[in-house]
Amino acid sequence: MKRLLATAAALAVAAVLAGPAFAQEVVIKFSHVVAPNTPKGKGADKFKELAEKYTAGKVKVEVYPNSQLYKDKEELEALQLGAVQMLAPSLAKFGPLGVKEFEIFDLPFIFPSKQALVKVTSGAIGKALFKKLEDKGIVGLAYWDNGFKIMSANKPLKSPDDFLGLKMRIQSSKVLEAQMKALGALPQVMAFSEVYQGLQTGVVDGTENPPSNMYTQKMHEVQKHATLSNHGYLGYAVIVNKKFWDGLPADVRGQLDKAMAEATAFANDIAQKENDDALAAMKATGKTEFYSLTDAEKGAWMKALKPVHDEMAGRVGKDLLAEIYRETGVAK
């Protein structure tokens, strides 16, 4: 498998070095595994729009949603050796890679809202944690939102007791791990593609996603109770095969970032009415109850997750985390 993946990089790689006159097609696979009428699915077929456009046909640009090439544990891989140049893997995909420090956002109720958020990755500290992943041979391009996350499951989730002893699905992440352990569940983890059958089966009881990915999975059909928590923020770090982008001529590579910029804005500008309008389209259906914490309820969940912050603080670094509150405001 290895073997074939490298030769499928180097032959990307040789296409892009093909001269000076730059006379062959460049094709960029761009993988991801969710649905294509997410924000992510829509921000993908907005670059392809715009980078084919831009580069007045040079590059092509291949759009693989809902896991088609790759499943999230593999997709990393595959981009390190060339078999996809593009990919936009959710924060947390880094941890297992070694780059702990994006776990930081998988932190509970870490950012109060969506600016403080925004402060964070278009700041220094997002092209900091970028500048990381360029040992891994990945160059980070632009971060993507998806939006705040809601626990579901078949049971109503009011309070932390409600948890207790629930396989909740989790994407690989020690701090997603920690965070349902200490809401007294059991963090299973599961690859994205799997979960409506995981959840239809009962091999899980419950998960959390933004609504816009619980709606185009379909996990409103197996989910009886979902809370409006939005405990957690999943957003996508689009990311490149560094070889494979520095081998680009400079005025396409030019391009591309002009295209990536605005497909970026698109993405980002649509992902709160993409969620809204998937929450309206899931209470439509009546299959889900859905409910919204009260002040109470929700100073109790953030009182038992705020341990998680002071456990994982050696993991994702502790001045890392420091810097965060100072630019979000949220208190230690």
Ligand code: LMR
The other form holds:
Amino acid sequence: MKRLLATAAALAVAAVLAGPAFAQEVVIKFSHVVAPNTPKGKGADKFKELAEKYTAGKVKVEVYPNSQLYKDKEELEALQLGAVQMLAPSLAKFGPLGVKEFEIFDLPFIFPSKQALVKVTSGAIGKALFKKLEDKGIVGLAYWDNGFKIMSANKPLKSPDDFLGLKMRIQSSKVLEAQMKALGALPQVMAFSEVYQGLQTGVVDGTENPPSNMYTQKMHEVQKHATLSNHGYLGYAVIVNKKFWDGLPADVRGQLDKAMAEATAFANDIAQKENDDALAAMKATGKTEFYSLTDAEKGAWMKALKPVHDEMAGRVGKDLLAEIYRETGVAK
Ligand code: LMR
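Moving on from the form predicted alone, please list the structure of the form predicted together with (2S)-2-hydroxybutanedioic acid (LMR).
What follows is the entire complex, opening with the chain shown before.
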């Protein structure tokens, strides 16, 4: 009898050591600063669903939306330290990391359409930009779309002169700083999670964002006017901690790549509708008056903002800028 029990115990230990239960579960903390019902929020949740499915539960993804875990600046530091494994920061937020070339996406009127933008992010330029992240200990996995930005304040914004002296919240981008200065406004970098309160208390007078961000942060409650300018683009780079990513078993990394590719297609497919629905929802509240520029007014905005390209070419890279002009067909 004793021999029988000893054999059974040995078999049980062997099963545990060999079985999946013994393999350490991999946890990916995916932190971001927007609401779940946004293009990025839904993209992150889709990645969680697919990553856990394709790895058969070997990987668990914990999504922390709305700056729950980290705010703008802290999240990049946390990623580099390995305190979180995945982020999807706005392309406007890589300057403080020392990768200022990403701010090329912030140049006003640089993309005539989403199609032109996709030619840049899905091609050699997008890959070359991701390469620049590697010596910061970061791997770029995908580009996720949000949309073109609108401007908001508590006064009508029809001509560039309407911005004179306004304190305008921006993301941490020198190009966006130059953009607001070109309009005569006073740019103020502020974490996304603090924008509603900044507008409510008057610390800042106005801001810019795609409608999906304006709506889900309830900015329409504290902004009486918005102009559907589409003057600039806001999108994301989905990034992971390089040490973590390279340390994954090749089969698991392949399963996560598949999940990311499908989540990327999903997030990019829904982005425009999320913004259209957010704009319609804000209009329905009647709290903000939305204005569309006349052709002449848009021409005046472009005239005021186009010099930012030359002013910031040295920062984002003259050759990179020339390459984007060629790729998008935008006349300099
Ligand atoms: C902002 O800070 O305005 C945006 O980058 C927030 C986001 O992640 O969309």
